[in-house]
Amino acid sequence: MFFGDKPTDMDLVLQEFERRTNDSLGLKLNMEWNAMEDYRQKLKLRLAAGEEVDAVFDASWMSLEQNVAQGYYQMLDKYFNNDEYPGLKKAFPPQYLEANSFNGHLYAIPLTQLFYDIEIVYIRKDLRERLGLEPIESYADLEAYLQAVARAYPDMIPLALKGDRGFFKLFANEDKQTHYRMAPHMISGVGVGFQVVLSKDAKHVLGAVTYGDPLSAYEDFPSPLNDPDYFYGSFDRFVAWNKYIQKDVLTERNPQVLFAAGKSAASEAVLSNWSEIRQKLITSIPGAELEGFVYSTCQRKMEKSCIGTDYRAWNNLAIPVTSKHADEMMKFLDWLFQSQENHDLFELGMEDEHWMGAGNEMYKPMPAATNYLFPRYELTWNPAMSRISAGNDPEAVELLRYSADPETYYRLPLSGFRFDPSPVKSEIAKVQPVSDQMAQVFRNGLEPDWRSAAAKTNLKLRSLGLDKIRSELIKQIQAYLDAGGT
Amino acid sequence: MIKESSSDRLLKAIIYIVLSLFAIYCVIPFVTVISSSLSSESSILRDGYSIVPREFTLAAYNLIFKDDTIYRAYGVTIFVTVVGTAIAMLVTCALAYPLSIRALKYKNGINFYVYFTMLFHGGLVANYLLISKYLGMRDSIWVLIIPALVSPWNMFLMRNFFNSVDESLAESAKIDGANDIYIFYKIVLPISLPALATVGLFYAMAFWNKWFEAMLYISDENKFPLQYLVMRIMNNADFANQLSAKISLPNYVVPTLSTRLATTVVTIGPIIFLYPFLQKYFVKGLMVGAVKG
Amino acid sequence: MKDSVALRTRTPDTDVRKKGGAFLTEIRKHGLLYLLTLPGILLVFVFSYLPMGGIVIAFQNFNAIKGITGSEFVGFKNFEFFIQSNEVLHVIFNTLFLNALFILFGTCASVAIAVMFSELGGKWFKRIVQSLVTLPNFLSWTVIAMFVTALLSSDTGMLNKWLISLGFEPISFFNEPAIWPIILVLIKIWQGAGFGAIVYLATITGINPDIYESASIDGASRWKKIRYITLPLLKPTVILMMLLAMGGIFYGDFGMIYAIVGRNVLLYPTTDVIDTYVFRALMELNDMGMAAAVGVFQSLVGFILVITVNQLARKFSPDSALF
């Protein structure tokens, strides 16, 4: 059960799958197309209703975490690391399954290709070489730019934020997290922005601190944590920089509309974007050219254990408690990865129709590849078999080279704990509209005194069940890490 | 004849005026909408949306109309809206009349039985429940005619239309030896045709605009109604442009803008229709006819 | 005479068959009619009160595994996090003022537009117009979002344009919560008047037109023959309409505000209703269990709305009133 559309060749390709895997697997496979708004809604109702779907997409950002657990998955370790499946054997290394799981079993396949979305702000080149300026390589620079796009057209808003994302990781601290974690590498799933302090050994939590948190919850954090600006000192940039945005920053939806029809100097996304940005700024203003400042200092040098990432997937691929062929499934899947010809039969269509190879590690897109565009987080994407495209900019080619270096990434502390909402529920549900409108308005820069805000918001959360939640993740870190958890 | 006094006939051009005003009013919007889908999908990113096309193009419409699909789509919606409009106007109508006669003694009694369920429902899981395991209706057709056959707020409305019928009308029949159902069959129906023209309106709207049964019921392709066939295109264009540009195809934008809109005049374009050939039937009199002599 | 001796011989018999008698007999009376209701009555009770039992999924933890029968029962610690929430009493109020305001000025939009189409006599001119303003009502949320955000948008909105031109300074709509309760009723008077005046027109063509008639042989003047004629008729129609949309005056218009105002918190102030409040409220934790409490709430304090409000109705307007 996926969601999107079927693909215009996806025919061809499972009849070629059939094809060859007529002696040995003869499976059938079906698949199902949803709309994505209503697909996490549409599986819950699947499940209650007891129907028989083999294989679900899900995700952390949809039900994942939820839906583990409530037990509505089956445990998958039996297929892992087992020679009877030599491809998922491959593909899926112990240590990529171990971020992956949960309470130490796997319950959904991670499908990612690469472990971090490079953030990216982009830049229109044309202005720039205009304006007279060097290359931007640095936040001065930018700012620069931005001042000299203000002068120059003040009709353009010079950067084009999204409202709930604001300046993102813009400005964050870059120091590599040994013994927390922090902005930008927050863990997720709790309702309101915690950041958690462990001992330098990493093996007791000192504490767990939010926005408007007075002094005293720092003190016992060793120097330079027990200042909270080291933790928030960026929100008086966004104050700063806050005159170089959208007046409706809050209502924007889609900035990128905004920059590609030339309304915006500047916009901040993620590398994935890149292409679809400069296609569609290139259709929409000739002579526009599409360049991009990553803005993290270590990623734009591109240098090694940089990116702190807890390896874990933004996608994946589960069973249902309710399907009766599992095993099946699994073969399918142990196919799948087993050959870089299967892999790519699914992932890109049909060799020399579809795409053509360029090496080992990349391809090159056919003009019939419009036919078929299958939606590889949703089943194939593994970071050891995926190809990265040639057809990208030669820029964004190197940065996704780099993404997928194995070596640009150091492992965070906490890689493998998960949150369970279960016992916090209430709380969550009444924290979590409040902090997410202050959250929201420090994002943006939008107010100045953020500090007292923070203050104000802090108490009235903490009479909504701020400090339950704050022991309840406490407790459950520190029972992480009595397991033998890192 | 009697003559328009001034202060009428100010009154009149009052009238006129305001009508017009907001007629214009809510005509440029739809206006934009249309031309908008026709211009391209730069044009629209550089410039906004305007009254006047911009570099012409059909490609939102070519997405739509790109198989047959959507031609099927139509087929199954005219078939559901005039289906359904027909088997919901006849129940709902028998439901209605009884309730308007007041020497009914148990009408309150039905009146709340039918309200309570337009503030009270059991939820999603247990209407799934129902419709796809226990009544068996995964993929058919009928899920999206049957549940909706009795809306009780038509219903109700329905109910009020018959009220201002006389009932001197139905006590004449009576006394004449007529029954209740040839008395509403052959007397009432045939002078309520406003309260019916606006009532069937009504329901044909709701059949034509189904799409979430649709959504959760039904996965064969050649049952999709049109609004959810063109809302899964709207969707996945927006989707399949994300995926196109992560492999950089030069020159292929997928216009989601124009297709938004392009989808707004698909999907009204056959009812809006119906309601001016309705109007003949707002016509004044006409159900008090037969009390005249 | 047969009568009296009918009716003597027949009195202690009734007497004791009194309660099944009056049923029996009312059913003889109205038989046609009963049947007449019956396949109605059946079509609500299969798809109306067979899933009615899932309301007890508010008071659940409900698992979709466990399903509805197995999911552990909670009591009313659903309801929790809605009733102690900081903003509970803040966006009830916003709902039930947001609705109020549509209902009423939607509905004197309605009446309105109705009237003024019913004193025309050009044929034309009346079916083209009248199709018109029901336009609107025919887009998208979505659609409806995308021009006012082109209408009032700081930088580059069209209003703005328009006052910069004339030297005034821009208005930053999107920051000011005070106005837009306003900006939202004008939005959807716009959107709905002109198709809810379908119904009240439906309603004024079966006025008698003797009454108008005998009206202008007295000399009254047309407005006149509004005010005293088709407004009071109209009466019992619009009675009913406000007591069918008040059932629902706890329920915020969700697709227009969310379409609309969306996620700046800046406007949350003054139209932050309980749908949207909640859907933020449960966007992480996607509980089911928690989604259908307040659902239940919301129900719950309509119903007793209407109850109270169609008593009233009973005693001013009885044919109008629901029950």
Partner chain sequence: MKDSVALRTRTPDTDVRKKGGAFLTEIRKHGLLYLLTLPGILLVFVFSYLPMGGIVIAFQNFNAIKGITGSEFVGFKNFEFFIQSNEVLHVIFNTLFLNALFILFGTCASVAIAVMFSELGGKWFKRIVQSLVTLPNFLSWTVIAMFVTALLSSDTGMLNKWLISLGFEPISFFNEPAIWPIILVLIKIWQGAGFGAIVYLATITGINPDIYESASIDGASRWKKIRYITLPLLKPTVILMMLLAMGGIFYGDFGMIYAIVGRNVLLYPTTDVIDTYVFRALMELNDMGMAAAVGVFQSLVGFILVITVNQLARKFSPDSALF
Second form
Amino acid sequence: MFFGDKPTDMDLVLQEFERRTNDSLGLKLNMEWNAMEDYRQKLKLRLAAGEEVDAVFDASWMSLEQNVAQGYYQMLDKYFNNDEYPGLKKAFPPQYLEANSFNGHLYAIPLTQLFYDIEIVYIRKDLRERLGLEPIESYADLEAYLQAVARAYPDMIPLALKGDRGFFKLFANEDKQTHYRMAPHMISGVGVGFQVVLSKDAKHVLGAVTYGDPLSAYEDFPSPLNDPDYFYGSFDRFVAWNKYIQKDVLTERNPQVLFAAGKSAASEAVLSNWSEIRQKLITSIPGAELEGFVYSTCQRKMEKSCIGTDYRAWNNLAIPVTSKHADEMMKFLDWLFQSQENHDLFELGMEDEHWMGAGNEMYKPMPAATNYLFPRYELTWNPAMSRISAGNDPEAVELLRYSADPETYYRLPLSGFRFDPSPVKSEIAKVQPVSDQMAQVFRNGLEPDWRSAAAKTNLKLRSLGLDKIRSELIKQIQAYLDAGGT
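Moving from the form predicted in complex with its partner chain, what structure would you give for the form predicted alone?
Nothing else is written out below except the one chain.
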């Protein structure tokens, strides 16, 4: 089970896979593709109903922790660090697996190319130059561009956003997180976004706060953490910038379609999308040029120790306990990671048709590349095997190499902590849908009086079990710290 659109040439790749492995694996892969907005609910229903599925995409930002706690996924330890699966042993070293384990066991295959995918506002360079503006180096420059677009092209959306993502991390607090965990690095699997504050020596939990909590919940925190706006002040900027985004943003699945078609002048996405977005843009609009604005200051300046990480993958592939073909599925994945050639087939498509080699670590997209846009983070991403596109502009390649440099990162507090949602799973099931709906409205700047709305929703969340979840989170973190966790 995947989400997204099935690549046009997916069947060609599957036929080539079967041709290559007919005498060895003898497998046939059936892939189901679901719309993103339907996927989470479909996955939940199928797992709960015990339907037979051999592999599913899941993630901490989706439902991974809850589904592991529910016992829906098979333990995969035996397939890794095992000479019978040399591809998996090579591609997933022990320290990488340890960072992505649950209570010392692996329940999902971690998929990542880099430990962080830098966020970018993609901009029409040709439009910016036509409007007589200098390169964008700040939020003020970006707003000047959006305002100029609104004046000169009233039928064009200045900034296209994705409905469930919104403004995402624009205007986010950029302070280094040393004794607290806040957006964008909140603890996963809790069902609601809690900002967790520790004592300065990081040995005690001072509290965990969320949208709409009263001021009294912050009063024991050290300054500046005792001010809710330290955590949520960006919502005011989202409201102010809502005038630049599309009116029907909540239903928007793919803002890059608007951008590539010339219906928007900018769009928020991530660095790994650069080559694909550029290819679509220049194919669709003759003379169009792409550039990106990295909106985190230290990332834009490519400073060391800039990005906090717990060294976990943001995306995963899990094997449900209902699968009758777990060994076959893992044999396929072992084959996938056994060689660069095998990996390239699924990640990039048919060589010399969709792509061609451009050195050891790079590839060049061919004109037919748009017919095979596989969502790599759902199956193939790997730090040792995923190539960099030569279709990226030089600044994108420089940023990708910056993202791959270990010195770019610092270790977040509580990086080894995993929340076990099982004691409060029924409360999470009630709280999460309400919290997600509220957060989506706030992330798109659609509620000018968001403070009052958050306080009102907070009362409803408390009636559904919010405080029980909060207490369990604090209890588990304190136990982790008492046991020597950091």
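Keep in mind the model is a prediction, meaning the values are calculated, not measured. The term rigid core refers to the most C-alpha atoms you can superpose between the two forms while keeping them within 1.5 Å. Positions refer to the first chain, counted from 1.
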Aligned on the rigid core, do the two forms place the Cα of R151 2 Å or more apart, comparing between the two forms? no
Would V431 count as moving between the two forms, using a Cα shift of 2 angstroms or more after superposing the core as the test? no
